[in-house]
Every structure is written in C-alpha cells, then in structure tokens.
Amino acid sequence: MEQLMKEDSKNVQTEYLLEVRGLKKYFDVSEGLFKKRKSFVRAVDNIDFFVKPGETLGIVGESGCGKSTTGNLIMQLLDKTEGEIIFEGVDLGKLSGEKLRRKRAEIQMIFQDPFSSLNPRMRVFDIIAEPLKTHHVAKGKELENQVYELMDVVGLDRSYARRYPHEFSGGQRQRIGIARALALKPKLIICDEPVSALDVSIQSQILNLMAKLQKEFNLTYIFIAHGLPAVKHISDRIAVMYLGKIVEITTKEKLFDQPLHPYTEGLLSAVPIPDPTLRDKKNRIIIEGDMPSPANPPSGCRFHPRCPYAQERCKIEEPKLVEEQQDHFVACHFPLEEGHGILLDK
C-alpha cells in the first residue's frame, strides 16, 4: 500500500485531496513521582491511505481502534509521533504559524456530541459567526447574511439565531455544527462519528443532508464511525481499522459483498439484518475475547488472538497492507475466499 501510494504520488501530484503516509500516534505512559516513561499506548501504529476529492472514506472499528485518533491527528488537534500528513500537496507537519492556521481553515470537523461541541453560552448566531469572525471572513451586514445563508442551507429555520444550545433537539444541534463547519468552506470535513449520539429516525436526516451538502458544495469526507450501515450509508470506500492498524480497504461494495480479513467479516456479521427471511440465510461469525490493550499489542497479526483461522505464521509476522484484488488491500496473511459476504439490502 505505502510504495503503491509513493509511485503514484510521483506521477500524478494532483489526484489525491489527503495522503496519509506512515501515520504514527504513540502516548507515553508514565507513573511515580518523576512521571517516568513506563511505556506508551500505539493509538495509531503505521498507516497509509489516501482520499479523492469529492469521495467519501469510512473508517470503522472498534473503540480504541485509533480512528478518532486519526481525524484528529489530520486535523492537527495532536501531534503525530512519525509519518505525514499531505493536504492538497503540502505536508501539513512542516507548517506553523499563520501558513498552518490558513491551511486548517481548509479542514473542517464535526464532532460526536453534539451538545458538548457548542459553546453553551454562546448562541446560535454567534456559535457559526465564530469562525467567520476569527479568519476575518467577513464583519457587519455580511456576517449577518453569511450566518443566515448556513442557516438556510442545513434546515435552519432564522429565527432559532437568538436561541442558545440547550432549546435544541440532537438533530437541531448537529445541524448547528454542521453549519459552523461549513462556515470557511471547507474542502475536506472530519467526520468523527456524527449520528452516533443520534435516534436512528434522526440519523438518515443528518446523513441525507450531508450527502445533499456533498455534491452541494463539492465536499469530501472522513466519516468515522461504529456502525457499519451508517457508513456504506454514505461512504465511497471504507478503512477497517483494528488496534492501530488499517486491516482492509476497499470500495464499500467489495467490503460488504467480499470481505478479505477475518476481523472485516466479524464486523460484518454483527450487522443486524431485519428481514426475517434472510436473518437465518446470514453468515453469523462472532469475534471472541476482547480487544488487547495497545499499550502491549500481540506478536505477529495484532487479531490472531481473536482470530478463528489464525495459524502459526500469524502469531509470528506481521502481515502487511498489500493490493490482494484490484483497489482492494488487506493485512492478512490468509485472505478470506468468497462466500463471506453479508446479506444486507444494497
């Protein structure tokens, strides 16, 4: 996957928006009186993906998977351990200053709660002004119009402006952040599990109106998330990612339909399907024991303790991210072969 992504970087320098290259998030683990470094925690452990314009990437997992880790570290809220992180050409870790703030206006966030992500003493109003206001957008009339035009735009009635966040609804509320998100025009947004706090009769709203906002404004998207249908909802191609690592990546159709890495097909066989005519049809495969700590990952495959068709190699060597099919890269040693797909309604 890496020296794929490195050929093709010499020879087209313009086809990807993000390039993540060798992606590292180590945290030291400290204890005593000194803080002395014990160990540290592998949130993200050597990862490479790439995102086209106007597409949207899925990244799904378990909790502590390092997804959420990830968009951060793309937004530049963390600091990367190694690796690069190349927006649009420039490799955002050799900005500071006024070059970094202007090339993260590009890069826009929408956060899970959306509760906690909205100032409560602020309003409405001020709440999406905020980043207008502080890259000197616009001031005055202007302001005004521009507020009142992302109002419009993610379902706003105006005259919710003067309201502070606790009058809302959740689905109010994200449409809130949503516009905030939008304010700068942004030309990659993070989506860090956006309709996970969310009902479900609220989530298809929210995930309708960022797919109409998409091909609106010509977005793209890192839609991170838990649930595997909320993100083939919306996603181009998806990211399985498993104790920092990127385990399998391909188009949503190839994921769901031919899954390659045993932990994918895990995933996939949680998925609750409702028709009872096909439940019974399903492939049911159950992950056993829980997720190691990433502060002591396991030797070789990082899933072969958990893995029912683990062998010796696996405990041993680490597989890497390679092409097994066209535009389809899995880390497995031995890849599943068909058959394992999931039923669920395309």
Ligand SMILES: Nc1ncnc2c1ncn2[C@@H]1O[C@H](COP(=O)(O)OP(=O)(O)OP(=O)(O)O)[C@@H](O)[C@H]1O
Given for the second form:
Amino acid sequence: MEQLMKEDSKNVQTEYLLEVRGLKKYFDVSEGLFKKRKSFVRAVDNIDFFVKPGETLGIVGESGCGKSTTGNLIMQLLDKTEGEIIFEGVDLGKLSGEKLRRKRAEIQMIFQDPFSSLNPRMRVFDIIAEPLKTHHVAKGKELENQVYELMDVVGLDRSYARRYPHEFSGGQRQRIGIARALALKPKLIICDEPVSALDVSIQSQILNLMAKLQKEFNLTYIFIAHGLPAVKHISDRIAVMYLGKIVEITTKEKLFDQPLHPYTEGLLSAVPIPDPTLRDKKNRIIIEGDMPSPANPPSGCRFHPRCPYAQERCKIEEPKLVEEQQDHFVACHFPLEEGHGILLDK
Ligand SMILES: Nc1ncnc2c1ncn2[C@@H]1O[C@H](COP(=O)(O)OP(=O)(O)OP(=O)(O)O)[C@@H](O)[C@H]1O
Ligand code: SF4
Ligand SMILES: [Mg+2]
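Given the form predicted alone above, what does the protein look like in the form predicted in complex with the named molecule?
The complete assembly is shown below, putting the previous chain first.
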C-alpha cells in the first residue's frame, strides 16, 4: 500500500499538472410548496481525470452536463461536495489563506462572454492591472510596463489602454480577458467556451492567439465547448461529459477515429465531413430527446433512455469509467466496435 502511494504521489508530481479525483458537486434545490421538499442537482457526479503539463484537454457535452461547474470547482469558485483537486501534487482542498491564494493565482479562467466578465466601469488598463495590484506583483512604472507588455502580447494597441470595455468588439474584449488571465503568469487556464459568442471570422483569430500563447508561455489549457468541432483543432485529449459524468476520455485522434461510447458516436455524427465519399459511408446516428434532469438522473447508465444500443443491464448497473484500451477510458457496458469514427483531417 505504502509502495502504491509513493508511486502515486510521484506520478502526480511528475506526470500531471492537475488531477481530479472523485469530484462531486451537488447543488441543493428546494422544491414544492414552501420549498419544503429538498433535492439535489447532481451537476458533477464523481468524475476523475488528469491534465498533463503543456497539453489542452477539451471537455465537451450538451448544455447542463456539468462542464462549467467542473471548471468553477477547479478554479475554487465553488465549494465541492466531495473529491480532490490536486494541482502540482498539492490537494487544493487542504490549503487555505495565503497558500491557497498563491496556488489559485496559477490557475486562471477565460469566460464565454467577455463583456459580462469585464467590469464595465473600469478602463482596459485597470482591468489588466487589477490582478497585478491585488497580488502585489508590481506598482508604478513597473506595473505600467507589465500592463503594456500584456497588451502587446494579445495584440491590443497600447493606445486603447484608457478605453472602456463597451468601446470594443467581442474579439477585442476577449483579448482583454486573455491579457488579464495571463497577468499572473498562470500555468493552467480554464477556457469556458471562450469563442462561442464570437463571430465565426473572429473565432479563428482568438483560437490562433491562444495556440500562440500556449507555446510562448508553456500554458496548459482546459477548453470547454458544447460540441466536438469546437475542440477538434485545439485539443490533445478530449473528455466527453454526459449528465454530470465523464463517459469517455482519450486522445483526440482515438476519439474521432474510434469512439467507444455511443454518446460520443452521436456527437461525432454532428461533425461535418467534407469528403462526400467518406460522408456517405459513415454511420450517422442521431441522439434523440433531451438530456434528462440532473436532479433526477436515470438509473444504471444515465444515457440508457437515449442510447440506441441499450440493453437490460444498462438500466440497472452503472458503468464505471475504465481503461478499455491504452489511454482510452470509457464508461459503457457494451463499448462500440471498430468503424464508428470519422477520419480526422490531420
Ligand atoms: N448555482 C446553481 N444552483 C443550482 N443548480 C445549478 C447551479 N449551477 C449550475 N446548476 C445546474 O447544474 C447543472 C450543470 O450546470 P453547468 O453550468 O455546469 O452546465 P454546462 O455543461 O456548463 O452547461 P452549458 O453548456 O449550458 O454552459 C445544470 O443542470 C445546472 O442547471
Ligand atoms: S452502458 Fe448501455 S446504455 Fe450506456 S452507453 Fe453503453 S450501451 Fe448505451
Ligand atoms: Mg457552461
């Protein structure tokens, strides 16, 4: 046991930047007359994953499956119900005060809607300077230099420093959000649908900027999105979430070429395939119906009411996330055979 634990902690320190173990977030919601009936929304329900330094982990799934809750838990913006969030080998749940504040600064977030995440009454200069001031990183001329350097890095003209967020386009606002997120030289950035509110033409500019910054500053990203097309280019590995659970997690190539979970197959069916000969050959399954409520998830496999391959066992027994193939984890009693993927245009 001791030997195991030693190897485990060595793993955490050398191999993973972040490790999430058994993470749960149940929100209390009271219902009924006089809100007497208590129930829980199982927004995140026992998830495990890791992120390696320098990589991008995509997290995808339908609205309400728990993606943002996962990001907010890692950012310590929400209190977890259970589980561990281990960052650089340190369980964040065991830190408090100044130690936690310092560790937290190494994790930053970029939000979907840069407008609502930027204080409308603050000028760009002050928005970017705020974390540097709060953490006593710089003041006076040095602060000014650092803010202007951050503006250069994200491609914002220094002459914009005195302007307010409403004077900018969506793409430029996202650049302000990125500059602010970079200010404290974080190691991990959680990007919660950072481009989905932007025009398609602007999306690739911001994604290219993020890719450039990742190389330049050796950043690690968790990139949250609804569907697979949005994470296809940026991700190294991808986690698919369904109703508070991770149902599949593996490298991008394996996920696209050979998905093992029926829900992933459904998500892939929504990915456009440019080559018509390939398109006609592929299985296109449409997942019907809406995702059930996380307040009252289905028994057994949570996907069973919508799964075209569901069998009796699926209604009773919850499938665990297991390493079905090397580096390829899936939670399904009857993983798919070969031939359900789409070839990834490399
Ligand atoms: N503060 C809260 N109180 C109660 N329920 C919440 C709260 N925050 C989130 N939820 C619920 O938890 C579930 C997961 O929400 P979450 O925002 O994490 O989903 P998401 O995958 O990010 O969805 P989207 O793609 O729409 O952003 C949803 O059912 C949501 O309604
Ligand atoms: S466990 Fe059963 S219901 Fe769930 S995804 Fe697999 S085949 Fe479908
Ligand atoms: Mg969300």
